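Heads up, the chain below is alone and in the form predicted alone; it's given as structure tokens.
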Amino acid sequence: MINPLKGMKDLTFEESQRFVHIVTTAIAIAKRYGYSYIETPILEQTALFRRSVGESSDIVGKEMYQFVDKGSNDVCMRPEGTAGVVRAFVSAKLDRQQSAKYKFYYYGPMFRYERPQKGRLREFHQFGCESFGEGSVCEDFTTIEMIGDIFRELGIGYTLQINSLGCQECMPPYRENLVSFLDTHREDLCEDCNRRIESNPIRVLDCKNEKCKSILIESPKLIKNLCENCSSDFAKLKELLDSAGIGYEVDTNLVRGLDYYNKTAFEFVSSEIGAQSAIAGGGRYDKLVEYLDGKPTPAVGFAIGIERIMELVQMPEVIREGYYMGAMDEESVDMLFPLASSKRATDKVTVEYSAKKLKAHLKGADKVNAKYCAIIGEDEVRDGLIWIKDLDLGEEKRVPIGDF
């Protein structure tokens, strides 16, 4: 027997129903906020993620499914969704329409070679949204509000954590202060942190090592060193959240795992899924379009880890729908097909191809959650009728086949 690769799994039965419910719910809400669908390739040039996600990130340094294809191209399976959407935005020259604003949603598989654990697989799925052309912090607030709507619709509780990562004006002096602090703790920091001090010291704040985290409690806080513009935006974000009654915590060490974020960063976390508590995250990335050779374009976005929330979702009550159609004898089976074809113009229809007794047909209708069980037998053929039972109300009747 051939099994799935480690860290990859099939979505079947109840899990597939949950997946579809999550995606359709998220899509419906994204559309209310003005987003339209975008599809980007699973396979991209490796350079795309090196330039966007960042050489210092764990994703690029350790986790990408990267290889050279038969055309000698350095490619990889996409490890996240934002970079591909930005690449598509620039490829379509949408960045040249400076007065226009674009909003896209996407969903699909992502790939990272890491240790599989609960809610974190090597092939996983994300739903995400990216908004281009709007530089106001009001868009950051609206993005957070939309995620809250999605989780509320899915019945998922959460805690919102926010931070500001500053901009090109306030980041350089802060970086110097942070490096000075980290230099005094090099012997106690892990190997990855020491490497990041040289390449991208801000990434040290994202370390998951418990010893490093305890040291970083005393590290300088960017939020206390923001420039006037960034400080004003962060204050406005908190004001909007307060006015909307959206609770939040300010996490001064929240930097997200990708190098392209600036200003607003946020995560939605849950205590119900173990150590890996983030169920959604995102923020503003005003320089990423430029990094990928586009014209300056403000942008903000997020992604939800679908596998992360599968077990947290409250599924809606199953509602019976459509028809189950069956025959009592072999000679009557063929009569079902034109009737089923006609009904499928407006209803879901399941046809049982084998002749069975009424009790067996009723069990079959129950298994597929049909609202109506429609049966043809010898008596119905003789009288030109079809027997129908409403499985919600328990009412049954026989009607002319022509009126079915």
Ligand code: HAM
Contents of the next structure:
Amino acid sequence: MINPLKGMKDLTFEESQRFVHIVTTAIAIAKRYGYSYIETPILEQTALFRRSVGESSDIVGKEMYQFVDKGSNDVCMRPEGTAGVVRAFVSAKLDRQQSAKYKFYYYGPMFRYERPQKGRLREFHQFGCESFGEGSVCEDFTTIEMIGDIFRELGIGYTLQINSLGCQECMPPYRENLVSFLDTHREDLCEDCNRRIESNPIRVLDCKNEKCKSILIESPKLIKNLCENCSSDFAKLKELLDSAGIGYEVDTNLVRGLDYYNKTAFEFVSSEIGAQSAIAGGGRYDKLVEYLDGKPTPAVGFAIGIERIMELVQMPEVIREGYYMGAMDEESVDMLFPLASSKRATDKVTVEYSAKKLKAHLKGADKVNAKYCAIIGEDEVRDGLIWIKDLDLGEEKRVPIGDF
Ligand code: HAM
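Can you return the structure of this protein in the form predicted together with histidyl-adenosine monophosphate (HAM) rather than the form predicted alone?
Zooming out: every chain and molecule, the one shown earlier first.
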């Protein structure tokens, strides 16, 4: 038997229904917020992720599904959706439209060669949204509000964590400050942190090692060193969340694992799914369009990890729908097809191809959750009738085949 690769899995039956419910719910809400669908390739040039997600990130450094294709191109299975959407935005020259605003949603598989564990897969699915052209922090608020709507509709509880990562004005002096602090603690910090002091010191703030965490309590906080503009934007975001009644925690060490963020960064976490608790993450990335050769365009977005919320989703009650159709003798089976064809114009129809006794047909109808069981037997053929049972009400009747 050939099994799926480690860290990858099939979604069938119950899980696939959950998947469809999550995606359709998220799409309906994204549309209400003015988003339209975008589809980008799963395979992209490796350079795209190096430049956007960042050389120093774990994703690019350790986790890429990267290979050289038959045309000697260095390619990569997308580890996330934002880079591809930004590339598509620039490829379509949408960045050249003066002050135009574009909002895209997408969903699909992402690939990260991580150590598989509960909630951490090598192939997983995201539902994401990216909004281009709106620099106001009101868009950050609206993005967060939309995720809240999606989780509420799916019946999922969460904690929202927010932070500001500053901008090109306030981040560089802060980084210097942080490096001086980290330099004095090199001996007590873990190996990873020591490496990051050189490559990306901000990521040190995100270290999960208990000893590092205790040292970092004393570290300088960017939130206290934001420039005037970043500071007033962050205050406005909190004010808008407060007035909308959306609860949040300010986590000054929330830095995210991808390098493209500035200003607002956020994560939605759940306490019900174990160590891999982030169910959605995102933020502002005002410089990424430029990094990918487009005209300066502010942008903000997020992605929800579909597998992470799969068990948390409250599924709507299953309701019986449509018809199950069967015959009690072989000769009548073919009569079912034209009847099924016309019924399918409006209803879900399942046809049983083998002739069976009534009891077996009723069981079959129950199994496919049909509302009606419609059967043709010898008597019905003789009288030109079809027998129908409403499985919700338990009522039976015979109707002329022409009226079915
Ligand atoms: P991210 O935080 O790397 O952000 O991923 C978003 C979500 O994907 C996470 O919160 C988590 O639920 C899920 N996820 C990540 N890795 C795995 C994994 N190995 N297995 C299962 N689920 C996983 C991004 O990807 C950004 N592109 C989000 C964004 C969009 N920022 C701006 N726009």
